[in-house]
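Just one chain follows, in the form predicted on its own, and it is written as structure tokens.
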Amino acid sequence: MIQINAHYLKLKASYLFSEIAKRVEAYQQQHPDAPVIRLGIGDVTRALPDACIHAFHQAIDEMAEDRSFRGYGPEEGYAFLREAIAENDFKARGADIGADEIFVSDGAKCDTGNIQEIFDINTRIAIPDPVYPAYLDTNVMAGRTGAYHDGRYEGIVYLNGNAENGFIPDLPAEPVDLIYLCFPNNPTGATITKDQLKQWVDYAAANKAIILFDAAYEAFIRDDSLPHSIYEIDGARDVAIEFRSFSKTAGFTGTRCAYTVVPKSLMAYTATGEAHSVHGLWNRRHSTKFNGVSYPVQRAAEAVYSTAGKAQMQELVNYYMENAALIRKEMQALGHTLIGGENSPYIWVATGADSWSFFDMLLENAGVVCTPGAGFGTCGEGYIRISAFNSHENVTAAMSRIRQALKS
């Protein structure tokens, strides 16, 4: 008799964004003529930068000729893209990361979910709350947790974020092995200073732990004092893996390209204390289960680092951040406390009510979709996340609708 992986049965009944989609579909069936404005899921709405489109077309043309056609590429990514990443995203900021420490992939979501495979099943996991659901759910699927009750899983060390600590969790009160961090944060939009991040690096070094640092939203940082990469912090090479994505910064959500940095100096250990290269382990996993991102997509990603590409990407970031500023202004004018939206495309708004009820109210009364904070963890209750990823026109209309709904 074939048996399922019973750990999947521990998962909450519905993935957050699937539940949102079901509620929106039900609303649209009841109100077929009512236009819905989506400020929930963090999907971009503007076209790829012209520099990327030009590179994409040129690469497609190469694939049309036998003499320039490419089949399987290197699983880790083509050298031209890895070198551009190392030079522009790290060395330019004083971070000592080499091209051969970068692994190109089809998405940061995939990498943050897959990375746990190379660590022991008994690894002690620390995960922030609120949190991007994929971090938690992939460890549930792997069997690292116990039962789910009262909004949490047994076997996970939860790092509480709240208004009192600015949604930057305190260091774990007990030793842990693997720590998930995301800054600028999804969902809260909170940012971390270099001094605060240094405390986490020092903790990881003292406990022989590893930090999984999700920096997918670093391009939205406008405060020059904030770190864009954990590798700007002394000692981080020896304790951290970093994840980046072209999805939000260059509009690649439908094109799919990202990368993960695993320094060669990063070590993990056997039960007897023997050190092994995490870079080597991830390389084995990556090359065994992944055949690489397509050549045209990687050429399009490389174009992000051209002079024109940098300017066009910054224009996209500025566009969404103007939306974020408008959302902040309007929600504050309505009397809501919030964070985010200054160095992040997400605005985390205190509702003063149950977050799913507030979600339903905005959907029913304003035709606007947000994301209920409770879907990100127990500490997200009483909050919603509003995304700046939409057109200026839609964001302006959405805020007008919300204003009318909350004042009525």
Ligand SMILES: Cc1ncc(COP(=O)(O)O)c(C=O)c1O
Contents of the next structure:
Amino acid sequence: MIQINAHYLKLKASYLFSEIAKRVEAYQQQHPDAPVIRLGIGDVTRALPDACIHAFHQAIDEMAEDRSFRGYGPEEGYAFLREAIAENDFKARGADIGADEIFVSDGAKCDTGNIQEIFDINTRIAIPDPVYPAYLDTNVMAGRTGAYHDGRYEGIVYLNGNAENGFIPDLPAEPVDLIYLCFPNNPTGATITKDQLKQWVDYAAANKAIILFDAAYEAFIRDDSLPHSIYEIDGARDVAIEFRSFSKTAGFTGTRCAYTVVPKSLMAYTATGEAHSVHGLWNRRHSTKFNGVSYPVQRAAEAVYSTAGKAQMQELVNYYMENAALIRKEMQALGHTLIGGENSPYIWVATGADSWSFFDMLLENAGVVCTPGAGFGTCGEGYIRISAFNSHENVTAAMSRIRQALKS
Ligand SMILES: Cc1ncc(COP(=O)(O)O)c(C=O)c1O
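Shown: the form predicted on its own; wanted: the form predicted together with this ligand:
Below is the entire complex, every chain and molecule, led by the chain shown above.
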């Protein structure tokens, strides 16, 4: 008898976005003439930068001729892209990362989900609450958790984010081996300072732990004092893996390109304490299960680092950040406490009510869709996430509708 992986039965069905879709559909059926404005799911809305489109077209033309056609490429990515990444995203910021420590992939979601399989099943995992759900669910699938009660899985060390700590969790009180951190944060928009991040790096070094640092939103950082990469912190090369994505940076959510940095000096251990290179393990995993990102997509990603590409990417990010500033201003004027939106595209708003009631109220009275914070973890209760990924027109209209709904 073929048996399923029973750990999958512990998963909460992807409740959050399916529940949102259900409620939005019900609303639309009742109000067919009232268009909904979606500030919920974090997908981008603007076209790829011209420089990327141009490089994309050119690479497709190369694929059309036998003499320039490319078949399978290197699983870890073409040297042209890995070198551009190392130079621009790391060396230019004083972070000592080489092109041969970069693994190009088709998404940070896959990489943050897949990375856990190179670590032991009994690894003690620390996960923030609220959190990007993929970190948790992939560990549930792997069998690292017990049952789910009251919004939490047994066997996970939760790192609570709340108004008191500004949604920057404290170091864990009990020993852990693998720590997920994401800054600028999804869903809260919180950012971490170099001094705060140094405490995590020191903790990991002292405990022979590894930090999985998700920097998918680093392009939205405005404050020059904030770290874009964990490798800007001394010692991080020996304790951290970093995930990056072109999805939000350059509008690649549908084009798919991302990368993971695994420094060669990063070690993990056997049960008897023998050190092994994590780079070697990830290389083995990546090249066994993945056959590389398509050549035209890698050329499009490389173009993000051209002079024109950098300017266009900045313009794209600035556009969304103008939305973020408007959302912050309007929600604050309505008396809501909030964080985020200054160095991130997400604004995390205290609702003064439970998350789903506030979601329903915004949908019913304003026709605006946000994301209930409770869907990201128990500590998200009492908050909503508003995303800046939409057109200026839609965000302006949404804020005007919310103003009227909350004032009436
Ligand atoms: C924190 C975080 N990491 C990773 C991802 C996924 O990125 P990608 O599109 O590269 O898979 C997202 C997407 O929303 C995200 O919010």
